[in-house]
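We begin with a single chain expressed as structure tokens, specifically the form predicted on its own.
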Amino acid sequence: MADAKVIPFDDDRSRGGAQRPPRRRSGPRRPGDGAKARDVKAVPSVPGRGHTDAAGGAAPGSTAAGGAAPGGVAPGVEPQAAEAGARGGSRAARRDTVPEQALPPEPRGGGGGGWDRRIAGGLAFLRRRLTGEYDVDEFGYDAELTDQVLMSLLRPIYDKYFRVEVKGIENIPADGGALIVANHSGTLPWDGLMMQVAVHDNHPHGRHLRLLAADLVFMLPVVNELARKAGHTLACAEDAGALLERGELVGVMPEGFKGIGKPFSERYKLQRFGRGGFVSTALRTGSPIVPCSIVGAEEIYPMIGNAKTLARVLGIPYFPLTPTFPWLGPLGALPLPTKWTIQFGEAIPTDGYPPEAAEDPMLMFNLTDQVREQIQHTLYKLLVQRRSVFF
């Protein structure tokens, strides 16, 4: 693998190593053919027989309503059925006068409709995949695939394995562009994926988080395509600005490889936030900055060493050595089931600054330091409140 070229977030140069795929849009999505209401014709009443009208109600004088035909037994009706109707009629009518516990259990079988809908939805999804009748945006984001497949795969890890607790989700705006800035840790970037699920599943408006990733992500086979489909893009000012101007929710982790690859002894100590490129982009677009603190990711792979020579040979930023990896082989790559907390802080507005503020280095430094200090302070507070790493 060639040496990974990391492009700073605040670099406005054209991207080299990882190229954005040509802007394309698959065939237009066909509007779903909704179920058409069928004309319901009224069934003509038959003298002496019970029937229901078009709305499902019992017709006057029918045995379905609990009434008896003149003479007690209607023509063509078995005596047992007439007797049952005389004793109380339909179950719906009896429910008004008889306690529910006294009624016999209703036959099962009504739950099959849910499975039918799921199977039909799955077949329709496969058909759209095969025929190309789905939409992707200019960055390659596939909303349908993300919602129905990728989120479904990540959700059990989020809910059952890491048992993520989310706080402050109300601080994320209901609409419009916003930049979420979070700490980065954990040797492998599970924290970004869990933050994406946290926003998607907990925000009252179901917003999608578009993460900015290093170009190494887009140089790896399979990972590259999945990252594009999930809505992620290169960590550069051009892509971030385009997404924010479109009103998207964008996530960035300014520590980069310095944060994710730091040793276990420096856990929860924020690394340098670069030159403040994310602040400059937020100022240019007038987007609020939402600080985000993640506790729990530092312990999933306790990094006790770094094989730097092997990392240079493989062309990767670091080669982690943990208590289980590489000693246990693939099993050592399994993260520890720590308990996570993700807290979103109060948004820092930027729309009150003039347009030329994005070129003011002192202002960018102050805002960058403000965001960093708020994240660090929240990390310390969450660590004090945490009872255990795993519970």
The other form holds:
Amino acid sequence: MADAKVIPFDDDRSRGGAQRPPRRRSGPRRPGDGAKARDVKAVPSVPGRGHTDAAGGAAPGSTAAGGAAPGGVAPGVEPQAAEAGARGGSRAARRDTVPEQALPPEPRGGGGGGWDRRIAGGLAFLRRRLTGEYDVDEFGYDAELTDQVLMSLLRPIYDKYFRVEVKGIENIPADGGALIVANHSGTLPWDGLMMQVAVHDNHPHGRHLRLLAADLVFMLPVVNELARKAGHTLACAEDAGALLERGELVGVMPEGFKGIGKPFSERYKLQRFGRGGFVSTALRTGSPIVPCSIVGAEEIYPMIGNAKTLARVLGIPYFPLTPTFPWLGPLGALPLPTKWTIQFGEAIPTDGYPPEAAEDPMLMFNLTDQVREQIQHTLYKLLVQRRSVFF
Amino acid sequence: MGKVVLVTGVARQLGGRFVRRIQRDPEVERVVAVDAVPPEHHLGGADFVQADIRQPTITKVLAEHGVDTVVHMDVTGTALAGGSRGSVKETNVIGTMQLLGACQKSPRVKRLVVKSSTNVYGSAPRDPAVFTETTPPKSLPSGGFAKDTVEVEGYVRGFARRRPDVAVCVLRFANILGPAADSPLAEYFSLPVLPTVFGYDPRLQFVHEDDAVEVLRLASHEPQRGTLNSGTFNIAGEGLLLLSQCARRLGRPTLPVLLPAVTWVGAALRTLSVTDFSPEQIRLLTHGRVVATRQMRETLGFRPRYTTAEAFADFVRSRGPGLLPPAALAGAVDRIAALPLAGGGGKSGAGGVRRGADDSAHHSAN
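Alternate state requested, the form predicted together with the partner chain (shown: the form predicted on its own):
Following is the full complex, with the preceding chain placed first.
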């Protein structure tokens, strides 16, 4: 069913017109998804006017709901959400709002204690950092730094900029090793980072995703340091196998540079899935494979050209030319604020195969194809449901 | 009949400690300690033989004393005193060849233990995060001590093939640290300001000296029940430390240097003979290295008493405080926490703050 004709990317506008009903359908779906939307919905149960606000926000269109959550909250209607989102709200403003909604017991427990704790927590964090008393695992993953700093830095991009919508998080097992296989796109690996935030913030058991990254990542200064601390490691069978054996959640994007550096005209067409090494690693450890489809990353940097000579000189696999990139300088490196959807598909179990299955090339190719098809299929489905690239 | 153990490289701290320790084992009858220069430390009741293992005289030493166990510890990165890099390389490579040739001639030798190093894996960004004993290095070390160890291990493998009746054990040690450590890394950590490579935070693993001596002892005796002590084993303490963590625990500030400039800084430090900043050490301090120790724990049956962090803590205790002692920094943070402004009205004591911090840590964990 999902032939190429289903995806007329270039006329999103006309398709948007043809698909009015889906737009209507997606209206009510909006408040229910995403952590941020849940915040907005949970709080209005206190004051009466919150209801109207949320309802009014949802009805006119997605922009209002998406954008209003942070913006509309700040004036002091829902201090809880404001605190969760932008912690810029001053204490004075907070004092004002406290009597207004004093009735519902705050989940943080105890009036001004929240800020004290926050500061105390920050100082304790600083203390551990300054004295070096923290743990990293053998891959260099610094759980504390990732949780407290790196994720907090990525979250605004995830929430406000790309407005990532996550579906099918329940397909990620609650414990034990699993291999999440996703499509790769967008010139810079924002999709991997967003997937990491998506799993971290949405999974009921707060699991951490350990991404496998290209060797280029570990050659670049600063980047390699941050990648290791965020729990990424080199995409090789040894590391992937070791992580899966320890029961970690491993994320891999088997398309590699072919996927991330493909021209804009080939968007959402999956490239070859490497040599299928990820399948044999999963088979060897008996870990399920969770296919993951990411929609929205393809359009953040529309790559219309590739300066191959320059890339060779710089020693990088491609040098993207986008409508903005080299021309506007650093400003051109700003990704376009597309609307993203990350869908985790149903897990494909691999523990039913005999141990020698990892050596069977035919089975490996079949499984690789199965995963690839499933991701491509989901991509098409999500694209049909998408109303526009930016909303 | 007791064993006769020959130990090379006894003029170094570790060699001397090993000689003193192994004499106390009941199954050891005699210890023959060999080095080219007389040691400054005492060797207990061991017979010291001043011999250069690069010379064929070592064959005579083996035959005269009826040696049945050879512990080869003279594979080192730095010259002892006034030696040049060339002579170190010769001792490492030619010395090992001579010693192995002598062992091959001597029918009484039953066991050979070689102190190698995890340097054989090199360190490159394209390597897997954790090396097992069978991981082939992506980029072979091109020179220096790392290349020596690769060559030494090659000769040892050849010897093991030719003399299958001899139990051969190769121990690949991570960086050995401890109060008496005299390795290049220990010298590096003694600098008042640590030059680091900008944008890299290498993962490091350490072995404590005591553990190094223990594991050498374990390897030079008969294997214990259910274990096997011939083969190649990585030896490292549990866990790892990042270089930034090491610097903070030492209380020494770091000075990030851009990668191209690091070689110049290294050369300058070497010229001033402050520390030996060899290329492989720069690579270690750029990309780091972590080895898997499952074989050590499960096959060799050795459990280090010190983790990497504990070994480093012991090393830190032996050195003087740095420019930024961690205790002072922690105290400064506590003082900030005690300020009424930051700590908030009621509970201004540091204890209260720390309790609050624990609570919030729980919050974030949930």
